[in-house]
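In structure tokens, one chain follows: the form predicted on its own.
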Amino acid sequence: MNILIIEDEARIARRIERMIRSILGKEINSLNLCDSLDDGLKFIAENEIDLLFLDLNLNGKDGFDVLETVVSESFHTIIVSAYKDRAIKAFEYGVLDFVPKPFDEDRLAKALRRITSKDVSDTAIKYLAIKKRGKQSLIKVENIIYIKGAGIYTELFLQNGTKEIHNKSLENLRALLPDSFERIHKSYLVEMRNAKQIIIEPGSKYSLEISNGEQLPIGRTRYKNLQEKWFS
């Protein structure tokens, strides 16, 4: 895992680094520190990362000024900040977690576990940030019907019939989205409020009919759980 910490207080940055190394150990490929937003954004532009730890107050600059930019990227973002009143807004914009200062190693470990497990937060993501023609746009999660994996990217299919591209993988989006988004196939996440019925086809093939009339494939290993969870 390639990790970047953007934190202007050297003592806190070193503490975060020390805890991450203790928690992740050999899972870390690289771990870098930047003490300003400008240096951090430059590093992100020139290097591939998997996880960003971001403070919201860096030498008087507001981390929210760049939050829309970083949450639209392929990597996850964890906010580490003393400004607890901004946690809800941070979650709405699609951060993986908000770790309030002061924190301990257990709290940091919980945030890191969210990368690989569905540890649902009390606050729900409301937007997904995307890049479109060089600009950032926010897509309301409630407007997404389903999401299709497209290699390292994903395609968001919306209520108005349009499609948008997101830089995060299907697996990374799954870690952010509410439980109403179900993985029905290795390539599909569906907002189950848009599900109508399961269709059984010859040859033990299954598909899910959704609100816009489309039929999406259901993985054979996922059919039973899907049936019991949503249609029993």
Contents of the next structure:
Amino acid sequence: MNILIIEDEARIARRIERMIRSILGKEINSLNLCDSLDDGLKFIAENEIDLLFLDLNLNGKDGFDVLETVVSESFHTIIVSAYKDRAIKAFEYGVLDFVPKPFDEDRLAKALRRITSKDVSDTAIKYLAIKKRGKQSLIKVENIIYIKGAGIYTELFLQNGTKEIHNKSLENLRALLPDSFERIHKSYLVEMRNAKQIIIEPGSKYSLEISNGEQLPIGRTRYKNLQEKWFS
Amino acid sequence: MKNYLYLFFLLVLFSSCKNERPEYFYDEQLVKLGDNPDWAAVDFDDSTWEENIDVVGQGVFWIRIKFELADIKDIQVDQGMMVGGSGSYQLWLDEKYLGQNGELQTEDKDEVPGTYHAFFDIPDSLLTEGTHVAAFRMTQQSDKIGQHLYFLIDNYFELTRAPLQTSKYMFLFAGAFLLAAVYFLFMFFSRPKEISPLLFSIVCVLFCSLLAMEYLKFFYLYEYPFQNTRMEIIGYLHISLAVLVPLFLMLQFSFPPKHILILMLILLGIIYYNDYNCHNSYDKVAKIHHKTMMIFSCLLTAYAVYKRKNGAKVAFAGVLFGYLLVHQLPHIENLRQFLPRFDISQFIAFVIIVLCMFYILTLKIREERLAYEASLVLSERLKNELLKKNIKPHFIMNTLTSLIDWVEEAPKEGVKFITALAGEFEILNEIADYKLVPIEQEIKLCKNHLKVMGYRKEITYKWEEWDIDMNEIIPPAIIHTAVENGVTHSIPNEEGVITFRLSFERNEKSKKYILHTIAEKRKESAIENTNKRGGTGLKYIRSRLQESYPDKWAISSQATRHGWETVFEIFV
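The structure above corresponds to the form predicted on its own; please give the structure of the form predicted in complex with its partner chain next.
All chains and molecules follow, beginning with the one already shown.
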């Protein structure tokens, strides 16, 4: 895992670093520190990362200004900030976690666990930030019907019939989105309020009919779980 | 002859206090120097006598006045005669001796001056329809006043009572203004820097004095030479008011001092010119001074309205009404009969002006109180801001996070960190209640802050002082705020050091604190910085300087070869 920490307080940056190393151990490929937003953004542009730790107030600058930029990227973002009151807004924008200062190793470990196992209790995400022709724009999560994985990025299919590209993988989006988004196939994540019925075709082929009439394939291994959870 | 003026003066007064005009006689005063008891006779042939001859100081002379009583119906019993005149005299009406006022000058005795006004009973039998003769045997030793004489005939009781009826209202006014004068004088004593209440107090005293002097004559029977002194005093009161009322208006409407000076010179010029031109006529000069004051006040308040000054509209309306009432409306033929004469109307105008001044002053005082309250709120807000500095989440949470780390990793250093933090809190707590603190304490605060930041950022912050005068005082936490900004926006040099150098300069004009931050400045971010924290810091510094040195400070900050420089300048 490639990790970047953007934090202007040397002592705190090193604390985060030390703890991540202790939690993740050999899982870490690279771990870098930047003490300013500019350096951090430059690093992101030039290097592939999987996880970003971001302080919201850096050298008197508001990290929120870059939040929209970083959440539209493929990697997960964890905010480490003194401004607890901004957690809700951060979650709305699709950060993986918000770690308020001061923190200990347990809290950091909990945040890191979210990458793999989703903590259902608080998914307050309201928007997905996407990059469109170099500019950021926000898509309301409630407008998404389903998401299709397309290699390292994903395609978001919206209520108005349009399609947008997101830089995050289906796996990473799954971690951010609420439980109403169900993985029905290795390449499909559906907002289940839009699901109408399961269609069983000959040869044990299953598909899900959704509100706009489209039929999406259901993974063989996922059918049972899906049937039980949503249609029984 | 002055006597016409005096006559007119009194006529006006009496006419305004009573609808029914008392009989009043002044014409064909025939004068003759010399003394002869026969000159009191009704049918004495006075055809050789003259109207205008100089008799002052020339011993005994006689004045004979013939007058007609036409409508005898109005003339009832208990009639009296009020004489106003310059001199001591004995009086006969139709050869009947009525009495004496003062004692006439004789060869071996000086005159005992008569009172300016004197009252005589008239026997009922004397007042019949037809021609009557009043004969005065007089001396006038004092040359302070021109020779003149007039008399009124009316019900004796009315003669004495009617003027007092008018006077009572006037003295009511006078008393009210005297109280106002005392009140504003006390106000001035409590805040001697404010000149307006004093000025207003003086105007009130002058106005009260003017009323008193004008109406003095009705209840204080003074000797005739004093009449002149009285008129002079009234003249000076008019001049003083004509100067002070416009001055007050200019001060209240915040005219620039230069304009005030120029306008006052113009006003004084006009007053002097008018006074010089009309010096022989008390009444005319009073009127023209009054007119000058009203026109000037009208123009000043009109300008204040144009400049949208607080209260200007009401003041302008009041002054304009006063001016029209006294000086313009009486020129309209049909209106004249409904308007009070100058003697009354001038006081109405004065009352309006003083009330306007009162109003403006009250507004001003209210404004000042609001400004004072706002300054209190500001002080309180600044104090809060100062205290909040160290409990803002950014500061406290980052500090605590670092602190935990130090305690966990290097407990001994952690303890030093805690001590430094405690030091910073302690000083902030000490200085929070003061608008100015010793520079020594401010420096201590900065040093402590740098110690704390050193532990947090693991950067070596150095503090240097050049030529600091430890006796100086300064608003709390302003250098501290600049140091905070320096910490936030600076990158240390290769050795990991950022140096802050505070120096002090003093010259005749000002005191200067210069804070050098010797470091590299962080590049401005390409990302739009919407939350200008540096901006709030500067705002705090500005508010603090303005609070303690209103408009006598400057702050500048610029890049230098070695870093950054912030200059706090306080003008002496």
